[in-house]
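Okay, so here's just one chain, in structure tokens, the form predicted alone.
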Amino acid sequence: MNFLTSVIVSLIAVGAVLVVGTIGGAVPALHPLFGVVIPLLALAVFILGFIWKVLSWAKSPVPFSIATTCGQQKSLPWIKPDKLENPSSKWHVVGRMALEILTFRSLFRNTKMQLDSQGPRIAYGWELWLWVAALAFHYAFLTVVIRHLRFFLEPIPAPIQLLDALDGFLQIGLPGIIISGFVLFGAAGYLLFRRLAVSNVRYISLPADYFPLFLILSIAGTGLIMRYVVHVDIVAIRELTLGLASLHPSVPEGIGIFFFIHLFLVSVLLAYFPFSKLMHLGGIFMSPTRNLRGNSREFHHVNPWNPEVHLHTYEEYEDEFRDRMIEAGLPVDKMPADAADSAEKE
């Protein structure tokens, strides 16, 4: 499947989601379905699917040390090991994983390879903008998710209020600017642009790569539209979300069609999440190339499910072929009794 087909298929899929969400918001009789039933089902699919996926990874046996390393492994006392690049203890693994999860350390050191324009030679360069965009995207997404918890909690916890205040410290116009929403939209847009513009990335991209980006852009876009363009009833929305959180849902009137579109997009993302590449959220913790210790020199790792193999020792080999070895003039460790007696007589 070429990239154009992948893009078109993804756009059609997201377009269909938008159309269905628009219908659900435009028909009042469908509001309970799109405001209560579908979001709760999507949340259940997300939770159960996430647990199932993590448990399936946890059941996979990993008997060997296959950690991806690029530093000196712990060996002799006088050789200094690299504790983060080649962790030999659990605490070293924790440090390595923390840097990987919080700062995308391996992506920061990622390089791109291309032919130098000044001559037929390979040149290497930093992928710094990819690291910046990925970091901005994930932290903005996290901020948006945490900040939206204020719709589901009463009273609103102080940490969420603090995060909301920090996210909206730019008091420009009314309503105030929420930084995370624009950062999320811009970072997702850059990641999509890079996937379309860079030939080698475009070559390996599939609908599974484009669809979540288009879906997240649609979620961020409808969220920005509801805040800055189209009026929605925040009080009614909060009444609906508090009802969902308490499992006593009700759908008040006057919420607005854009909210149902936005909510349906989020529901699709939740249901799609456990079965997509987005599951690297849980996979990073379960990856044996990251969470294992690099101790293959310190410990001998044996595959526990290897079948029993009968070793044919040299003694057994010589017992089987001793006569032929003597005839061929080959030395043997143990001479036959008759041959040993004749040798003593001579």
Contents of the next structure:
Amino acid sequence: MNFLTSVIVSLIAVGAVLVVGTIGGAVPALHPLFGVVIPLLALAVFILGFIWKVLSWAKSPVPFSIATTCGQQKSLPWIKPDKLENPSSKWHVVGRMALEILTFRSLFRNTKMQLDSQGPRIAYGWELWLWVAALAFHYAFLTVVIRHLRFFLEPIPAPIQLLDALDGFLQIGLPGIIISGFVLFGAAGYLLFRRLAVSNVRYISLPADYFPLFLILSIAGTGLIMRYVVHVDIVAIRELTLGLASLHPSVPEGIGIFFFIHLFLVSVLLAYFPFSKLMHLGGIFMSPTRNLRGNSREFHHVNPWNPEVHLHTYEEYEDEFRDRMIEAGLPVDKMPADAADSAEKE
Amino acid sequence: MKIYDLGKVTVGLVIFFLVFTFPLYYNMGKATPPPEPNIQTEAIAAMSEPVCVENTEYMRANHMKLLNEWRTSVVRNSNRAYPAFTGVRYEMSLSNTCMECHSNKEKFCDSCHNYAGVSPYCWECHLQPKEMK
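Given the form predicted alone, state the structure of the form predicted together with its partner chain.
Zooming out: every chain and molecule, the one shown earlier first.
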């Protein structure tokens, strides 16, 4: 799909979500639907869809060791293996997975290919910004999600209050600036910019790439607006969210319209999640190229559903045709007398 | 169809489920009543009609922004006069204007701030008022 079409289609989709959310917020009669029913349904779709997707992946057999490597596999004792890049034991796999999930090591190795300035030669350069922005985006998102737990938990656990205080340690303005929200918005914005600005990334981008970005930017944007520009009644919001989390739904009056837009965007994100590329949240744990041991030199991996192949070995062939081979003057491994001996022994 | 590594997959899915439904079992389905900020103070009772510097709806969502504007106005521009929506001019002062009526910090300020998990740093500089006993 043409990139402009992809961007426009995604913008229209997110725009439609924004319009529906605005209607939900503007019409008080729709508040129970948009404040309680849709979020709970979205959560159910998210959880059940996630489980369904993971189980559908678990149905795919992985008979061979297909770990991707960039290090020496364990083989002979005098060859030093690279335990992290090519893990041969379970714990080394755990180490590799943990570093992949927590620090995105494979993005760290991202390179770009371009023509050398010296002449028409291909040169490879280290391209770190994707890794930096991805780390910033994911950790800011995690922080924002954990901070939002203060709306859903009673009493509010001390670690969440501590995180809140750390996140807002700049103490600029009132309500104080919290860093993670801006980092989330900025990093997502950079990832969108990169997708649009780098021609080869733009070439492979589809609506499925733009839509989640626009959606997350809208979520972060409405969140920032509510905190810093058009303030909303936090106490009323907490009454609603706490009602959701304790399954005693209540829809207080006087909640700003932006809250319903924000909540509807999040509901759409949750419901969309299991059917989209965002499922890399679960998928990263199930990547056979990451979570298998690189032990193809240690073990012979046999495809377990290989059909039973009937082999006709040379011994059997000679047993069958020995007399005729001798007749034709062909050399045989065993003379008829030896063959009879060995047949008796067996 | 066969599900491979069912044990590991199950462990992963159970962790996923427990993480994402954490608020549901943390609250154990108990409802928490929303706070009711108490405005029963002598100063408010003495008013013929209780009135703040802005209307209640605005104050509920924006009081912190207003206080921040007051702070800037007083500290940077030495302007202490705030024309309220009623036309009355109030002195921009947390301790003297706000707390004159809302002298019950624990029952007024803290009731919502504790509920929403907000810890404003007003009282790191301002003297915390002595509660009317």
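Under this definition, the rigid core comprises the largest set of C-alpha atoms superposing within 1.5 Å between the forms. Positions refer to the first chain, counted from 1. Just so it is clear, the model here is predicted, and its values are computed rather than measured.
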Do you see a C-alpha shift of 2 Å or more at G15 between these two forms, with the core held fixed? no
Would you tell me if Y317 moves between these two forms by 2 Å or more at its C-alpha, with the rigid core held superposed? yes
Shift in angstrom of the A328 C-alpha between these two forms, rigid core held fixed, comes out at 8.1
